[in-house]
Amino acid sequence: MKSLVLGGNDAVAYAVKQSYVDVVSAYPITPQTSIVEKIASFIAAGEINTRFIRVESEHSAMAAAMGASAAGSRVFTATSSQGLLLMHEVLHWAAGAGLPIVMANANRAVAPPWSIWAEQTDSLSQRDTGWIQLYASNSQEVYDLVFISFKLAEEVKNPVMICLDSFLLTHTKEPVAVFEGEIDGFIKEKKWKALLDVDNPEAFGALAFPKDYMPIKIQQFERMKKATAVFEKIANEFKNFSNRQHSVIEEYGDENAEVVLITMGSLAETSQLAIDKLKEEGIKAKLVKIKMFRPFPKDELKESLKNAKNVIVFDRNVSMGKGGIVKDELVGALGLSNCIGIVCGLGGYDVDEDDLVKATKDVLSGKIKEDTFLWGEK
C-alpha cells in the first residue's frame, strides 16, 4: 500500500487499472473526461491489457458495454449528467439482462440552464432503471468502491453505478491509499461467465407476453434485494485487504442523538464538520451517510433512526413539484412524521458546515417547520 495525491477521477482510473478490466467503452463528457483519458493512457503505455472502444455517444457506449459483458468480459464505463440521461433506455436493458457492468457517474446538474457543477439529480433520476447505486463522499471511497463494485456486480449479476460529485470530488485532490498488488487476491478472479456461446446459440431480449413478463420482473427485483447483504459480505472481505470498512449506511457523531442529519455524497464530509460544531454548542447530533441508495437500505435506516426525535435530510437534488428525492424515499420507506427535507447545493451552489448548523438549529427552534430550499442564508 502507498499513498498518492489523487482526484476522484484519478482514483477511479487507478482502481480500474488494478481491476483486470477487459473492455472500457466510453464517450467523453465534462467532468468525467479525465477518467477515460487516464485509462486510455494506461492502455497506450501497455500498463494494462484492456480494449478501449471509442463510440459516438453515451447510448452507444452502454450498448457496446452490454455486448462486451454478454461475451464474458469485465466491463467498465463512465459518464455524467446529460450523457447518463442519453443512456437511459439502455440502462434498463443492461439491468434487465443482469449484466455486471460497472459505471462511474460524475454527478452533475441537469440542463437547462447548462451547468457542469455538482448535483445528484442526474443519477437519482435513474433510480428505477435497476442499477445498484453507490455514493462516495471522498476520493478514498471512490477508489475502494470500484473494487467492491466489480465483485458485487459479478456476484449479484447486476450492473453497479458509482456516483461521485462533480469537481467537489472528481477534480479536488487528496491523499488516497492505493494498493501495490496486494488486492489481486480480492479482485483478480472473475465470477462472470459469457452469456453468448456460439456452440449453443440463444436469443436474448425477446418479446414477453404478460404471463411471462411479470415473473421475470419479480426475479429481477429479488436479485436486486440481495445486493444489500452481498455488499456487506464483500465489504468485510475487502477490509481484510485494506483495513478499511464500508457499509450501506455509515454513522458519525452521538449514536443516541435526538437530531439526525441524513445526506449522501460529498455533502456527508461537510456534514461531519457540522456535527462537530453542533457538539461544541451542546447539541447532540448524528450523521447518517447513505452509501447504497439502490437497493434502498430500509432496515438499516430504520434501526439507525429508532431513537431520533428530529430527522433532517439534506438533498443535493430535487424532484420538481415534490422536493428532495432522498427525503421522499426515506419518508416513504419508514413512514416518518418527524422528518424535514432541505434541498441545497443545486448546480454546485456552495454549502458549508455553517449553513448546515444554522439550518439544523432553525429546525430545532421551529423556524423551519416544513420542507424548504437552503439558499443564500449566510
Contents of the next structure:
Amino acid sequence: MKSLVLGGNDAVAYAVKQSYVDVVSAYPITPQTSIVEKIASFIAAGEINTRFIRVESEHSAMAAAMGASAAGSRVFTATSSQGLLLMHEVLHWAAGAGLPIVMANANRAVAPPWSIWAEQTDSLSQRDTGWIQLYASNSQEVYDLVFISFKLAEEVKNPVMICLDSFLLTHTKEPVAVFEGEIDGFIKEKKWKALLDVDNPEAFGALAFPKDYMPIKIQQFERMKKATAVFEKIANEFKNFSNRQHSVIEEYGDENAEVVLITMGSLAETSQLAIDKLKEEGIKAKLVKIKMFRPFPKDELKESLKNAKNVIVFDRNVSMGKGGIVKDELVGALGLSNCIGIVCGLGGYDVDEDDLVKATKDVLSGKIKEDTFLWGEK
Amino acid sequence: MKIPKDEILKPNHLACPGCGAALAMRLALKALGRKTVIVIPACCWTVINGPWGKNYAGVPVFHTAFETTAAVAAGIKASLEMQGKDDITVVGWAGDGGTFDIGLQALSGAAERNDDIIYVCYDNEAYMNTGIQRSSATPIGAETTTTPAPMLKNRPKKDLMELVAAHSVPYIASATVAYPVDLIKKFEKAKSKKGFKLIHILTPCPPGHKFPEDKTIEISKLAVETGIFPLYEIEDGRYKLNKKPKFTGIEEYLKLQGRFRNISEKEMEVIKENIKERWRRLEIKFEYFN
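Same protein, different form: I have the form predicted alone, so give me the form predicted in complex with its partner chain.
Shown next: the complete complex, the earlier chain at its head.
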C-alpha cells in the first residue's frame, strides 16, 4: 500500500488498471473524460492488457460492453449525465441479461439548461433499470468500490454502477491509499464464464411469453435483493486487504441522536462537518450515509432510524412534481412520519456545512415543517 | 462448387412459409460453420429463432436491442480475441429496419473502426415483423401500412452498399437466395477476411410483398435479372459485377407482388429511370474501380 494524491476519476482509472479488466468500451463526456483517457494511456504505455473499443456513442458503449461481457470478458465503462440517459435502454438489457459490467458514472445535472456540475438526478433516473447502484463520498471510497464492484457483479451476476459527484469528486484531489501487488489476491480471479459458447449453443434474451417473462423477472428481483448481503460479505473480505470497512449504509456522530441527517455522495462529507458543528451547539445529531442505493437497504435503515425523533434527507437530485428521490424512497420503504426532505445543490450549486446546520435547526425549531428546497438565503 | 451438407439451422424454426430470411440463414450457416456467434436485434429473426428456451439457429445467439447489432457484435469479437478464441466468426444479423434506419449509427461506428465482424442485412424492404411499415429500404412505389395507396413510398431506396463502401472496409457484397452458390461463396470470402464485412441479402417476404409463398426464388431471381437488385462485390475498393442483368421483366417483377398493385404509369417510369440511373453510376465503378 502506498499513498497517492488522486482525484476521483484518477482513482477509478487506477483501480480499473489493477482489476484485470479485459475490455473497456467507452465514449467521452465531461466530466467522466479523464477516466477513459487515463485508461487509454495505461493501455498505450503497455501497463495493462486491456482492449479499448472506441465507440461512436454511449448507447453503443453499453451495447459493446454487453457483447464483451456475454462473451466472457471482465468489462468496464464510464459515463455521465446525458450519456447515461442515452444508455437507458441498454442498461435494462445488460441487467436483464445478468451481465457483470462495472460502470463509473460521474453524477452530473441533466439539461436543459446545460450544466456540467454535480447532481444525482441522472443516475437516480436509472434506479429501475436493474443496476446495483453505489454512491461514493470521497476518492478513497471510489477507489475501493471499483474492486468491490467487480467481485459483487460477478458473484451476483448483475451490473454495478459506481456514482461519484462531478467535479466535487471527479476532479478534486486528495490522498488515496492505493494497493500494490497485495490486491491481486482479492481481484485477480474472475468468477465469470462466457454465456456464448459454440460448443453449447444457446440463445439469450429470446422472446418470452407471459408465463415465462414474469418468473424470469422475479428471479432477477431476487438476484438483486441478494446483493445487499453479498456486498457486506465482499466488503469484509476487502477489509483484510485494506483495513478499510465499507457498508451499505454508514453512520457518523451520536448514536442516540435526536436528529438524523441522511444523504448520499459527496454531501456526506459536508454533513460530517455539520454534525460536528451541531454537536458544538449541544444538538445530538448523526449522519446516515447511503452507500448502496439499489438494492435499497431497507432493513439496515430501519434499524439505524429506530430511535430517531427527526429525520432530514438532503437530496442533491429532484423528481419533478414530487421532490427529493432519496427522501421519497426512504419514506416509501419505512413509512416515516417524522421525515423532512430538503432538495439542495442542484446543478452544482454550493452547499456548505453552515447551510446544513441552519436547515437542521430550522427543522428542529419548526420553521421548516414540510419538504422544501434549500435556496435563496445566502 | 459443392454446397456444404451440414444443416446447422434446425428445420422447426418459426418463419412464415416461403420466407427468404430463413433460407438466407440456412445458406449462410452452411458457409460459416458451427464456430459462429450471431447477434440478432428486433426483427423477424427474433421470432424465427424461437421463443425463450429455443434456439433454432444451432449456433449461439444473443438477442439485443434494435439499434445495437454492430456494437454488440464488436464487443463479442473483442472479448473473444482477448481470450485467444480467434477462430470464432461473429455475425450481426439484422433486418433492413435495424440496418438502414435505427441501427445505422452503430453500423457506421463498427465499419469506421473496421471491427472484425460480418454484418448481414437481410433485407425484406419494410418493417415486416411489426406489420409491414415502410423503412428507408422500401422501394419507390411500394404500398405499406404506413404508405397506404394512394400515398405510396415516394422516395428511392437508400443505397446501403455505397453507404458502407464510403467507410473503406475490406469486403461488401450483395446476394439473394435465388443464387445459393454465389451467396455461400460470398460468406466464405467474408469469413476468410479480417475487418468489417457487409453482406446485403435481398430476402423476399410473401406476406409483406404480397406474393404466393412458392414464388420467393422466382422473385429473387427477377430482382437480379431486371437490374433492380444488382449482384456485386466491393473487395478492397474494387468493384466486381457477379451477374449481368437482362434489364427485362420489370413489369413482371412488379406485377407478381401485391405491394406494387397501385402504381401509376408515371411511377412505373420513375422506377425504370431509377434503375437506369443506378446502373449508370455502378457501371462507371465496375469499369474504373476493378
